[in-house]
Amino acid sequence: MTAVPQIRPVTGAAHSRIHGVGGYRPVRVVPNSEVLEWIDSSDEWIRTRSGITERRWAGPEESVAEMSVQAAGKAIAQAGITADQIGAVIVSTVSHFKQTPAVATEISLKLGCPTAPAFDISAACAGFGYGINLADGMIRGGSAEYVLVIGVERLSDMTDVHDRSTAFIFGDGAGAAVVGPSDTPGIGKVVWGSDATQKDLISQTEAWDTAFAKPDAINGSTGDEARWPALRMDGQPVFRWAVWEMAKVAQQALDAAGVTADQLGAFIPHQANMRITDAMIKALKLPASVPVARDIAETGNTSAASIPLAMERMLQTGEAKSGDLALIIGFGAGLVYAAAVVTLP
């Protein structure tokens, strides 16, 4: 009897880590002072309800595509490779409202990586770690050496401004890494999840079909004319589950990693909401030595870009410094989750 022969065992990098971080942001400003044009409220309730002071939103020009470009060439830069040795590109979004091609497709084109494999992937604000643990399980498992994680939201296209409770809320923008083989751990364990009992907590009004098979319905809107579906929140629901649930979640992975919030050199959370990071903070004990990531002032709540985002701007400003340890987490419609540690690039 012939023997069924075996297949060749793949082989990967031993470990991964962040090479390198980029990030883009819009030109348009759009402080609050705007956002109270649509809404009855005032600065004072918007920053005390949220943190935020300003947020940035995208123009004609500035596509999810652009956006993504931008960032990603920073990132490449930052991580000393071209982009012709990237050897997958996964994007994250709820915001690119082509179903297909993947707009992943058309970075790796504008990039100069086309025959990359590309893909998008909907987790929301999670978006980026779910993207960071698909590159950590490619690079260690041998399919890629160096993958494009990109988290991009163009949120003002689906921002009803005139819901009081979401008006002031999102932002638009672009982060993205490049993860890669390491000597040494440079990811921790990814704890990610889902709690699908409550999805429906954030949600898009309506379907896309539903809503064009009746124009006179389609209420989202960017100005005074609406336009399509918008994002709709259950505010005080998800504010409890992010701050009860999530700290569990971010001690996981801490413990995953086998560190101690007390080792960390960042605390990089979602940008969702100044009053979640501080009871997450409160929750994990984090030293006040720890540097913590408050981009959401003048950022907004950018969904999947909001991590890297953040993470580059504490780079930039010598808050977190290359090499560091920080624990990152994001968590979002669906609802869905993503914590782990990271070596900072």
Contents of the next structure:
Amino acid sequence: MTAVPQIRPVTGAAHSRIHGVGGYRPVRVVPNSEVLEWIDSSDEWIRTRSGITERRWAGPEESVAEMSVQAAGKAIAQAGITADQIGAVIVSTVSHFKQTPAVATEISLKLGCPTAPAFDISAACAGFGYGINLADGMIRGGSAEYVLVIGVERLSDMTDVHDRSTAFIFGDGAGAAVVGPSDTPGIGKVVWGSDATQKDLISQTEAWDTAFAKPDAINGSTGDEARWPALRMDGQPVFRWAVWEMAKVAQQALDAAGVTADQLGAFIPHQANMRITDAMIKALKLPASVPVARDIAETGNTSAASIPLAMERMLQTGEAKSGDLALIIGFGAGLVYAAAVVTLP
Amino acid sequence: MAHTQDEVLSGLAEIVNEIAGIPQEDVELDKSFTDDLDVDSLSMVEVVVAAEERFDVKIPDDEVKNLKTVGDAVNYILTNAA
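The form predicted together with its partner chain is what I need now, so please give it after the form predicted on its own.
Now the complete complex, all chains and molecules, led by this one.
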């Protein structure tokens, strides 16, 4: 009997980093004045509660897949690679309404990497960080050279426009990053986790099967706009968790990376609410010299897409520079979170 | 350490002033946080967290909605502070 051979060890890259980032913002701008046609509120109330002045809502042609392809194309171009070099496609979304096949496969086909492993994940507003963590592990583990991470949402499809506490918050869009090998560490330890005891704080109002069983009585509304289940959240406890618990997580990500806050070139939190960002800056004692992403003002809360969209904007406007260190932190329904220090592409 | 009502009220007034910019002298026991002092729901959470730290007390999320007036908060802190 011959000896059982040893399986050849897998080797990957020493380190990984983000090589390119790109975003897609839908054409249609929805200002607060339009939201006020649906809810009894005021522009000032919306601005002071959320910092949002307008958001983008996708049209029929701006599907989850199409927005992703546009964003990914920009990320791939910045990375200086071609689509056929993409070794895996990870898509984080909670608003793609066809569960199978994964939208990642449609995106990979349209991009020109139709043989790459492709799959969707569901981690809400932490989805981009979850995807980055998976990509980093896959690259260092030797299962892919370049991984495309996409966060994409059409949250307008899940917005109850008559819910005064959420109608103004959500927006649509896509953000993508190409993660690939690096000689030096470009992605710090991703501090991630969940608090499932608070899983009901942010959720879809109803499961699809029960919603379809009573199509005229969803959300207590009979209007056409409310025919889908919507997103709801319990503002005060979410605010408390997002600010003070997430400030601790952000600090852990800094500590794990061996970086101090004053060494950051950008702070890019999930664009959940400007008030959360402002309070988190205080709780984190972030030096005033660190530029902070405030993309939410004109984009709304785009869940998994918000961090790469905000990152792209900061690089485009010159608020942050390629090669600088950025602290990213996503947090949302689950509750789930992921934070890391990354080198900006 | 036990606090007196005056200590808690003046401490809360400082917190409300710092977070919401309300003059400390306006923070009185019978004032409603939202209706009289214009402390919105998110600022209220900031006030609660600051009060927890200052008075070494835990104010659970479920309890926050019951704290309608400054007096409600003062009483809760006096009853529950360590």
